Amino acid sequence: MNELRAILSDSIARLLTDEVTVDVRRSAEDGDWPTALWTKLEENGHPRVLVPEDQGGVGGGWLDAHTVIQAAGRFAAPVPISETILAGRILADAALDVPDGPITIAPVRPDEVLKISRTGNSWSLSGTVSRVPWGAAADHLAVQAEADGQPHVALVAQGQASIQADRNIAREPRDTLTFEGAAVIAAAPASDRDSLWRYGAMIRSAQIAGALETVLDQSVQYANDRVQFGRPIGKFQAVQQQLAILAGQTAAVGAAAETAFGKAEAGDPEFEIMVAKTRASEAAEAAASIAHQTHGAIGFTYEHTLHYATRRLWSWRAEFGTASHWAGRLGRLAAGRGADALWPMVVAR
């Protein structure tokens, strides 16, 4: 771990421990924006970890961002910090200025396409995108759009879209935005029409890895504390076996997500993203099941904190592509290269 990553790891853990309380989570689920939490994050530079220093950012790499994003998942931080981090990188790569404040991203579904058109020196944006994280709350929106069939990145200010508010299972905002000739602050050509969506899958993998750590910690603690038939339930072999499976799932997803971020820093991470999101989405379902079985009835109550992690697991597993979607892409990639190339492709990583 380099010096920047060590500093980020320590600072984000302390900040989220202090600021992401049960009251803050509940207030956010009721629709209140956690101003104090976001202010502290911005003061520490966490949302701009991938923005170059000459553009007012931290100048970190993908593995530095992984430290922040996984922590956000572990603490169930009710703000779009992961989306803002990715938006900052997408905008910076396109040589566009990165504004302060929360930024969200769109589209988050591969079948949705936004169009931008140019008139003189001005750009306008049209189209509808659904399930946009914090679409109504974010100050700006970073989008991938098409202009004359070519991929572009564009920055749009809040207030340019008509909004249909919605939420996911974790009660995080997931809004539908409709643009009709909306004013665009800035736009630039992009090298890849899929990059925002692919990297979105990568950040969800890291968030799931963080949430799995919380689920594992809570399940082990409860199994050691809950006494039945004269001894902690964690002493029973059946429970130990399930907790071992949960620990294995957590370790596997953590390794897959970190590997994808590491590959993003070194080159093209497409293969690693496919693996990470497939593995993370599959583990989310299995882990949530084991955790709730371990906790019994108490785990399903709103008063217990387990659901802040498990509801996010159920939500995040389907965002930016389900397990079956990414497994299908991975299978097509392997099949396309042929049987003789499969083993070399795996061991090369």
Second form
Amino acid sequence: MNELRAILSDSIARLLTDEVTVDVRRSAEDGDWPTALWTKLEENGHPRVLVPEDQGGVGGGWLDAHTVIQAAGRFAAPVPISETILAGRILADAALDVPDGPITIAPVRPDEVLKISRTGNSWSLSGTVSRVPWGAAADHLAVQAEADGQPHVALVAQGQASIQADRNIAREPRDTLTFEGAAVIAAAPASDRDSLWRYGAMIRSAQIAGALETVLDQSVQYANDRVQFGRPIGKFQAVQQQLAILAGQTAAVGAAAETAFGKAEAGDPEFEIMVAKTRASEAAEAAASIAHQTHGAIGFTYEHTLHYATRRLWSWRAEFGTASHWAGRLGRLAAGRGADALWPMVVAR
Amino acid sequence: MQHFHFEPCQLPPEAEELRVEVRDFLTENLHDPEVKRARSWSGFEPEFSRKVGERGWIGMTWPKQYGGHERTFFERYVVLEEMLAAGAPVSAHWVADRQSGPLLLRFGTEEQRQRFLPQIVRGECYFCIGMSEPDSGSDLASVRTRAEKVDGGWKVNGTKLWTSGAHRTHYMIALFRTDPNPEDRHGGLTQFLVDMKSPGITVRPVPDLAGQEHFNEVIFEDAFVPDDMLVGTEGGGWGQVTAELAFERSGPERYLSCIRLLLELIREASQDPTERQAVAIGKLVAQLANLRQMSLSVAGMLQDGKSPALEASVVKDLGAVFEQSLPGIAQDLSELEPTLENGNDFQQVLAFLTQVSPSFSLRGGTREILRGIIARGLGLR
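I've shown you the form predicted alone. Could you give me the structure of the form predicted together with the partner chain?
After this comes the whole thing, all chains and molecules, with the earlier chain placed first.
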């Protein structure tokens, strides 16, 4: 990690330690928008880390974004910071202005398509998208949409859709939005119709990596603190062995996610994203299970804080593709290229 | 709180250039059928090892004064991973290159280094490891093979077990008990270089369940080891062995043992796999790539002069789980049965790896020991 990124890492960790209190998480789960947290993030430029400086952003790279997004996952920050970072990048790549405030992204389901059409100088948007993160709360939406079969990126303001609210099991908003000829602020052709899906998977991988660190920390702490049979349960080999598995999975997903972001900075990260989301979604299962088993009944209560991470793991492993989705893509890629191409593909950078 | 951070690492251009050379070398010198390649680092071929030595690919990071090549850990890493991925028979020079040589560089006398390292580098001098005994496996500190001080050296009595390659290597790096009543249980142990041709040493093969003869029982009966073959400090064997095991655990061999089977699985699936095949293969490829990221990161830590013993244990544990899962997954995807004599490459490779896979989480530290090390590293005491 270079020095600037280490400073960024410390600063975001301090900010989130101060701002993501249990009260903030609870009220967010009740549907309140955490204004103070978001304001602090904006003051520090974090939501615009990937927006070039000449477009009003920080001008950082994907690895800087990784630092912010991994931390957001680690602290279970109940705001669409990751979505806003990705939206900023997609808009900026299409040479569109990036507005202030939280921006979400759509579609986030692989089978959903939005369409935009042009009348004179203005564009309008139609279609239904589900599971949109903070779909009702974000000020803007960056959408991937088709115009005459060509992929486009478009920016839409809040208030243009009819909304059906829903949540994931971490009680993060996941809303269904229906657009019927909605006004579009700006639109431009995009190079690729898969990019939102791929980068969404990459971002969730880093968030999962962060949440895994939290469940590991909490589990080790609990095992050292909790005394049964006259000693901390962390002294029992049965518990130690499970926590070693958890540590291994945490380290593995951390490496996979960070590698994907590093590759995104230098080229096409498709292979690394397939690897990262497959591993992250797989590990989420084992990790949440071990963490809860270690914590016993107290970890199963709403009062204890373990669930802020584990419910996110269970939500995020499904979002932007399950382990089987990405493994299927990766397996077809590997089989399509043939056995002799496998090793060169794994080491090619 | 301790986390294991595997910083993504990129190989420098000179390492990637070397990769091309290694692949060319393997194309020219490796013509083994698939089932033989599956044996990879248990394949013992002195002629091949000498060729590798000629190319300057043994002792790559060692000082030139001992015949080494003073290349980077990254360059060494690339040579290793290409050899293993191709299933090259590296085991003759493997142990010396991986751990005996580095051990001598760190703890050996100047005379020992000058005597042994140049031969190792040429691919002519092979080593085995004498750690385990009939009553000492994971509990290595309990070794009983006794070295008693006598005039000019040490008299050794006892038995080593599971000694891979003892029947065809030149020297053993052995851990003997030099003090039968040490103050702490990790004391009283000393490492020695043992000439396997010495009188009083009997090597008996212990065939494994697949019928292969690679490991042995080595019996010492009043065997004499001269004073100048003591490695490091008398009584300091435990610390030295721990350092040596860290070398042993850090390499790419800890996740590539089953790569031939993954390749055969991909061949069986054809270019148009079923969804079930695709998902299973994808999950395996994801683990393979993920392990390679971590293993390369460990190489980066070594290059930076760090001692990634804990990280190496994490990779070895995850790698063993991956390697060990492969035969079962492959079998579940195919109605082809494992075969010994006939059958296609998939069936023969499956037969071999199914049988040897239990060893993956035993050799070089059992799963339970590794996880105990990891747990301590996490701050669980």
